[in-house]
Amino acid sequence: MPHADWHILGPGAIGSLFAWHLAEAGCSVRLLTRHPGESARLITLDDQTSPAHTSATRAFHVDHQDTPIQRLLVTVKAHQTAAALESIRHRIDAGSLILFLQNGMGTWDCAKALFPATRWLVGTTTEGSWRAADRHIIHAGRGETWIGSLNPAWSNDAVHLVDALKSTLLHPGHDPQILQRLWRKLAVNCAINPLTVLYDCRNGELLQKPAALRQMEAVCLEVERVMGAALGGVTVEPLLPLVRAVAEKTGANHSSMLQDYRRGQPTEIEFITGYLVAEGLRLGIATPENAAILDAIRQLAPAGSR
């Protein structure tokens, strides 16, 4: 598996970063894009995490064939997942392995519906990557990447995949409790991303706004209750300190949701706050603060994202 074939579905900031490092480790990497006439893509990676701040450009093959896909990394925006997977449905079989590395939760439901016999894993990353231009990626900060399985039958697949990927510079880890990690990330996204849209500000500026801080705390309390119930009644540590720490660390950043909103593009709100509210309804737990934020974002968002 160290030199397995990989296909990247969604070669944006994170997808391109992983494509680059997989190729550096000797893997065969092909991109899946929405441009049928595109046969190759040059991607420039500026690595600001190294003392030398290196910059290099690499050519990647864009694959429009119909051959089976061995390893698929899904990094498209959450709301694009269903259509993106449908477009390659004929190339996924029981021998494929899918890794979801996205914001939000619940996108894997598409894989369960489309490919009931296919193994899939989930992951989360805090690698700092953003696009300076369409095909120019900045690796601005080192983070952590964790991979796991929500299906106990595929736990060994997660372990083997992590072992194989340790030859890359991203050094992922295996988390047998990956669902708890995903819930904590969801809490951060619920408490920061939509509020940056409503207050039209950078992440760190939320901490200077008393009204935003009150909402942030209320969001965290609701997530704690839903998260605890969803995980089988576990006690959840307070999430507000985690959210504040992330807001401080990423203080100068514009959240991805704010960037999407400013560009007039659909946001991932339905897979972040929308997922939280839906889980609350399913479990009989009220989430009035998150529900109000969800409604506010829906009212603000472009018609195509509703």
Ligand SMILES: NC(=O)c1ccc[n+]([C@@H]2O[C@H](COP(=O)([O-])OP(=O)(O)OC[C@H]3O[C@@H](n4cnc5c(N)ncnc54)[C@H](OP(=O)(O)O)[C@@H]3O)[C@@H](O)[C@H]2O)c1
The other form holds:
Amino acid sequence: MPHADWHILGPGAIGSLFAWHLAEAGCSVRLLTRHPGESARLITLDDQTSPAHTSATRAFHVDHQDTPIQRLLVTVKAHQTAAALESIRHRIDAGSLILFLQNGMGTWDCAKALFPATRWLVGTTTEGSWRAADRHIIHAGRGETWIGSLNPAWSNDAVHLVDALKSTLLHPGHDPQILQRLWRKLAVNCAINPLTVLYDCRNGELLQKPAALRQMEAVCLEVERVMGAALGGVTVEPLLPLVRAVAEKTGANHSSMLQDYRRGQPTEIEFITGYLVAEGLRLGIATPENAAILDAIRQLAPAGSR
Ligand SMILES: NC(=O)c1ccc[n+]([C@@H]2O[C@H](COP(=O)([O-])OP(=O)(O)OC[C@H]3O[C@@H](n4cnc5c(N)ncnc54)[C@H](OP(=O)(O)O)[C@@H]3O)[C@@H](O)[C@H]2O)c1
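Okay, that's the form predicted alone, but what's the structure of the form predicted together with the named molecule?
Next comes the full complex, and the chain you just saw is listed first.
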């Protein structure tokens, strides 16, 4: 297991970072891209998280074969998941193990539908990386990565996977309560990302805007109610302090949703606010503030055409 074969579906900013560190730890790593003519990729990683600010380039094999996949790390954007998994469905079988490492919730529904016999795990990371160019990744900030299973039958798979990844620099932890962690991350994403698009501002600037602060608070209250019901009626600690702390800590950042919007790319809104609103509907809990934000983002004209 420590030197298991890994395939990375979506070697962008986060996928390349993990590919790099898995390879560094001795794993065999192959990339799955959407470029049929590509057989190898040179990826340069600038590590700005260490005082030495190292930079190095590593070659990766791009795999277009039809052989079964052992360990699959999914790091495409949430809305790209269905098409990406569909493209490799013939390579996933009951022996495969999939790890979803994305923002938002519900991307795993594609796996349930496409590969009902395959085990899958979920993770969340606050590592920060971005693409200076297509194959040039900047690791800009150290964070934490947590992995767990939403299905108790696969908890041991999560424990073993985390053990195997401990030797990588990103050494993730196993969280037996991963669903709660994903919900808290969803709250942060619901309360910061779309608002930075609507106010066209950095994360920290939301805290200076009274109207944005009021929306943040309302979003958090709604997420608390939906999260509590989704977790079986538990009482959820107030989420606003967490959201404020993240907005302060990442104050100078442009959220990924604002970056996607400014580039004219689809955003992950349907798997963030869209997921929350859908869960509210399913559980009979009103989410008017999140629904209004979802509508506003859906109706936005592409950046640059306003
Ligand atoms: N970047 C971060 O710091 C960070 C931190 C925490 C969480 N996340 C989350 O991690 C996920 C990935 O984000 P990211 O920043 O890494 O995005 P990204 O840089 O856009 O990477 C996504 C990659 O997926 C590839 N892709 C899209 N469709 C594909 C397909 N059908 N088959 C194979 N590859 C495909 C893209 O290929 P092309 O190169 O062809 O476009 C791109 O390389 C998101 O959910 C994000 O919210 C990111």
